[in-house]
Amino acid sequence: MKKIILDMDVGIDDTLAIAYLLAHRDVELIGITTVFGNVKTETSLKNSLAVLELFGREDVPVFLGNTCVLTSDTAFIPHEIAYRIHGQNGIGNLELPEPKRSAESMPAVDFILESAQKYGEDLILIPTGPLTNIAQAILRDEEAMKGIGNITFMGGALTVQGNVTPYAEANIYADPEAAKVVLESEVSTTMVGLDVTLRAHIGNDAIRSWGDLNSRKSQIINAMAKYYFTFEYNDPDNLGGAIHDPLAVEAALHPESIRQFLPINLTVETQGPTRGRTVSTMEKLREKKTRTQVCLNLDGETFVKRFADTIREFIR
C-alpha cells in the first residue's frame, strides 16, 4: 500500500484534495505536512485539523511547516487575492469547531524525511502549496529523498501563461528558490500545473448535488464550493471552474488520466519580471536522465466525473 504525504497550505481546494485521497482506500495518508500560501502556515495547520476532524479521520497526524520562505525569516502574509479566493481563515469564513487536538510535536521537515528513510519508493508526496517544506528537507538529505516513490505537485506552468503574473503560477511564485532548489535537485517529480488543471473544470451541477445530500459534511463542503467556485466566475448562478490541487492527487493515484507527459529537467526563474517561471534548465538539455514529467494533456471528462462522484460517495 503506498504511503501518501500531503504538503498543503490548507485552503478550500486543499480540503477538497483531502477528501478525494481519504476516499481512496487502496492508499494509507500517513500525515499532512502545513505551509503557508493560501493562508498563514498556522492557519493551514488548524484547517487541517478541523478538516479531519469533519471527516472523522483524528488518525491522521499533522505537522507544522516552516512560516516564512526559504531565503527570509519573515512570516510569509498571504496575497489579499488568496483571501479572495478562500475567505479569511481559508475554508470560505466557515466557523468549523475548534479542533480537539493538537499539531504534533515533530517538525514538518523532519516527519518528511523520517517517512523518506522508512518507506523510500512506496512513499508518495503531494504537494499542493509552496515547495519550501520538500526544499528544506532536500537540502538536508538528498540521499533520503531521492529514494521515495515521486513528488506529485500542484503549481507551475510550462505552456500556458501564470495565474499572478503572466509569467508565474501561484505556488511556485510564492517561493521560487524552494521551487528551484526541488527542480534542480535529483528528486523525481511530477509537474501538474496550470497546463492541465485549466483543462479540468467542474459544473455547476456536480457542486449543486453535493448539497442535496443530508449530511454535516456535505453541508460544508458544499458551501465551501459555492465560495470557491463563485469566484472563478462570480456568477453564483453558474458555478464552476477549474480543479486544481484535486488534480495532483489525480495524476498520483491515477496516472491513466494523464494524456500527455513531457519528460524535462526544469528551473524556476528568480530574478525580474519572470521571477516564479518554471522553465527547462539549458545546461541540462543534453542529459539523458529527465528528472520531472510534466502534465501536459488530460481526461478532463473522466476525471472531472471521477472526482465529483468520488466526493458525493465520500461526504454522503
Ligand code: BDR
Second form
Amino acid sequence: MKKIILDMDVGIDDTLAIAYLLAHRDVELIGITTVFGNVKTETSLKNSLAVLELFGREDVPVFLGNTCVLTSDTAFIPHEIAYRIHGQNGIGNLELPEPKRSAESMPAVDFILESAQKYGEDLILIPTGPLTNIAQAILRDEEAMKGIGNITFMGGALTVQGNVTPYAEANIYADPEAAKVVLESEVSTTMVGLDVTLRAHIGNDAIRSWGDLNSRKSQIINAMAKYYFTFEYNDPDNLGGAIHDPLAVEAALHPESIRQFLPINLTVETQGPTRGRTVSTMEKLREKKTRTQVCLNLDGETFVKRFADTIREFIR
Ligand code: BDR
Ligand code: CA
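Having seen the form predicted on its own, please provide the structure of the form predicted together with the named molecule.
After this comes the whole thing, all chains and molecules, with the earlier chain placed first.
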C-alpha cells in the first residue's frame, strides 16, 4: 500500500485535498506536515488537526513545519489575497472546535526524512503549499529523498501565466529558492501547476450537489466551498472555480486523468520581475540527472466528476 504525506498550508482547497485523499482507502495517509502560505504554519497546523477531527481521523499524525522561507529567519506573513480567498483563518472564517490533539513533537522535516528512509519508493509526497519543508529535507539528505516514489506537488505555471504575478503561481512565489532546490534536485517530481489546474473547473451544479446532505461534515465542507468558490465570479448564486490542490492528489492516485506528462529540466527564476516563474533549463542536463515531469493536459471532465462524486460520498 502506498504511503502518502500531505505537506500543506491549510487552506480551503487543501482541506478538500485532505478529504479527497482520505476517501481513497487503497492508500495510507501517514501524516500531514504543515507549512505557511495561505496562512501561517501554526494556523495550518491547527486547521489540519481540526479538519482531521471533523473527518474522524485523529489517528493521522500532524507535524509542525517551517515558519520562515528557506533564506530568511523572519516568519512568513501571508498575503492579503490569500486571506480573501481562504478567509482570515484559512477555512472560510468558520469556527471549528479547538482540536483535542496537538502536533507530534518531531519536526516536519525529520518526519519526512524518517519516512523516506522507512518506505523508499512506496512513499509519495503531495505538497500543496510552498516547498520549504521539502527543500530542507532534500538539502539534508538528497540520497534518501532520491529513493522515494515521487513528489507530486501543486504549484508552478509552465505554459500559462501566473496567478499572483503575471509570471508566478502562489506556492512557488511564496518561496522560489525552496522550489528551485526541489526542481534542481535528482528527486523524482511531478508538477501539477496552473497548466492543468485551470482546466479542472468545477461549476455550480457539482458544488451544489454537496448541499443536500445532513451530516456535520457536509455542512462545514459546504460552507467552506461556498466561501472559496465565490471568489472567482463574486456571485454567491453562481459558484465555481479551479480545483488546485485536489488535482495533485488526482495526479498521484489517478495519473490516467492527466492527458500529457512532459519530461523536462525545470528551474525557478529567483531574480527580477519573473521571480517565482517555473522555467525550463539546459543547465541541469550537464550536471544532474533530473527526473521532473510537468502535467500539461488533463481529462478535466473525468476528474471533476470523480472529485465531486467522491467528496459527496465522503461527507455524507
Ligand atoms: C495554490 O495557492 C493556494 O491559494 C491554494 O491553496 C493552492 O495551493 C494555487 O495557486
Ligand atoms: Ca495550498
